[in-house]
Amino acid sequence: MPLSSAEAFAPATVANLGVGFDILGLAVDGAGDTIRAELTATPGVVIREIVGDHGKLPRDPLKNTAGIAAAAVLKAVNASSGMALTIHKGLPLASGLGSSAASAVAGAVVANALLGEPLTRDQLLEHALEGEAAVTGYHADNIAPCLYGGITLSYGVTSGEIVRLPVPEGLHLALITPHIEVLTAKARAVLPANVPLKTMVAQTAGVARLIHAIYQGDVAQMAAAMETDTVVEPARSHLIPHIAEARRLAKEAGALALVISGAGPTLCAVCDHADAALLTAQAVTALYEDAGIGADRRVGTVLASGAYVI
């Protein structure tokens, strides 16, 4: 049955794990977007307010990431009542963590829930995803983490292509994001139009090495494979000041590997324990600090359920 109101909470996702671009990402334990629907007998999606984004997304429901995917599942289960949004942003945008993919999700997960939950986990992906394309593309490597939980594998956008990986035990993150934006579209605009044989090679061995790494618990061999990439980190660094320095200190403070999160600039940090991770943390947000750019920072783990109503 339909309720009158609903509430719903999408993580924060780190993208590409390093070498895997497009296909690799995973849920982080914490920080995300939080939406509230209340059922209207206006039919479609309004947004009543967003919350945390300092006025810089649109309320245009069709232009906006979480709007679209609301409207999507109510069209899916062909609703005649609509509903209106309040959307409380926890995620800075063009950060690399997955902030247009949080609200896209949280919209069509809490639509769902208003309705009384006529679409399956599976069904939602579709509608998501239509969130999501309006402004990074039709891509599941934020989605699908952001939706399922844990690690995931997408070598497509439907959910037969999606693989859910096991998360190793001990697997702690640091998460540095610096005080600049890095735009998607210019992320993606900065990459190789083509790729040598020999650096295709290494690139999928990096993959394969990684995968195999995470399937055997192995933090370690995971955090040296995904700084394998030869293709789309040496192409972004320039965009992320200090990147290698931030490496240098992480990797003093006890991280085994840092890479750059999505698009960028937010910088990831695998560690096997907390205190490692909380050091990370500091250190690189102090670098950050020193040159007077300023960081944001998170430490956590992967969270293993996804979005979820609260």
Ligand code: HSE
Contents of the next structure:
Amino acid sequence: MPLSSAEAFAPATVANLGVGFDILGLAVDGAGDTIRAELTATPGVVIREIVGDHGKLPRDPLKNTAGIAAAAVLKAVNASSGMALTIHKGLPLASGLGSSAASAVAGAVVANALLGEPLTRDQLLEHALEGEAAVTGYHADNIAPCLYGGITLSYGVTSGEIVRLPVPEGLHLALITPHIEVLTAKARAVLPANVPLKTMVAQTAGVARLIHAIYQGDVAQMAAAMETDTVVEPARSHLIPHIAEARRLAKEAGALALVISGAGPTLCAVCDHADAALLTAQAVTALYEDAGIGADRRVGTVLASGAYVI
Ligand code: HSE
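Starting from the form predicted on its own, produce the coordinates for the form predicted in complex with ligand HSE.
Every chain and every other molecule in the complex is listed next, the one we just looked at coming first.
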């Protein structure tokens, strides 16, 4: 039965996990976007308010990831009513924390909740992807962990092509977001169109090693495998100042690896205990503060469940 209002939360996500470009991702416990939807008699979606985006996101529902996803759900069920969305951005834009995916997923989940849950989570995937595609293109490495939770392998964009991987025990993350903006489109434009066969073999080996380590529950091996990317990070590192120094300081503070989260600029350090994550977050943040850039830091574990109705 349709409700008069509903609210949903969708978490931050780390895409790629280093070497797993466009296919691996995880959901982070803590920050995320929250969307409230109210039923309206007029069909379609309107965006009533966006809080926390400093006026940067489109208010036009046809151009907004959450609006597009919610409208796709309405259309899928032939709803005669509409909805008004209030979006609370808990995630910074263009930060590498899956901000657009979180809004798209929250938009799809809240729309479904408002309509009385006519669609399954697998069906929501397609509609959340429609929202995400408007901003970053059709890949599910943020959408899948955001919707399903945990660590996901997306070898395609349909629910049958998404695998939930086990979450190694003791995995802790430090996420440091330097105060610079890296637009996903730009971070994708700098990538090579082709790679030599030898590089392809090394990258494939890195992904295989990473997935094996995840199934073994071996955080140290997982971290080492994540850092074997020789294609994407080398092409993007110039977009993120001081990345080499950040990695050095992270390891000094006890982290096992440091990679770019998604398209950046957030850096994701992998640790095997909470203290190391905290110390790493502090050390890398201090680096960016000393450099006059500034940074935000978050520490957390993997969120086992994905987006949820509040
Ligand atoms: N896999 C994507 C990338 C994530 O690194 O470009 C950002 O959408």
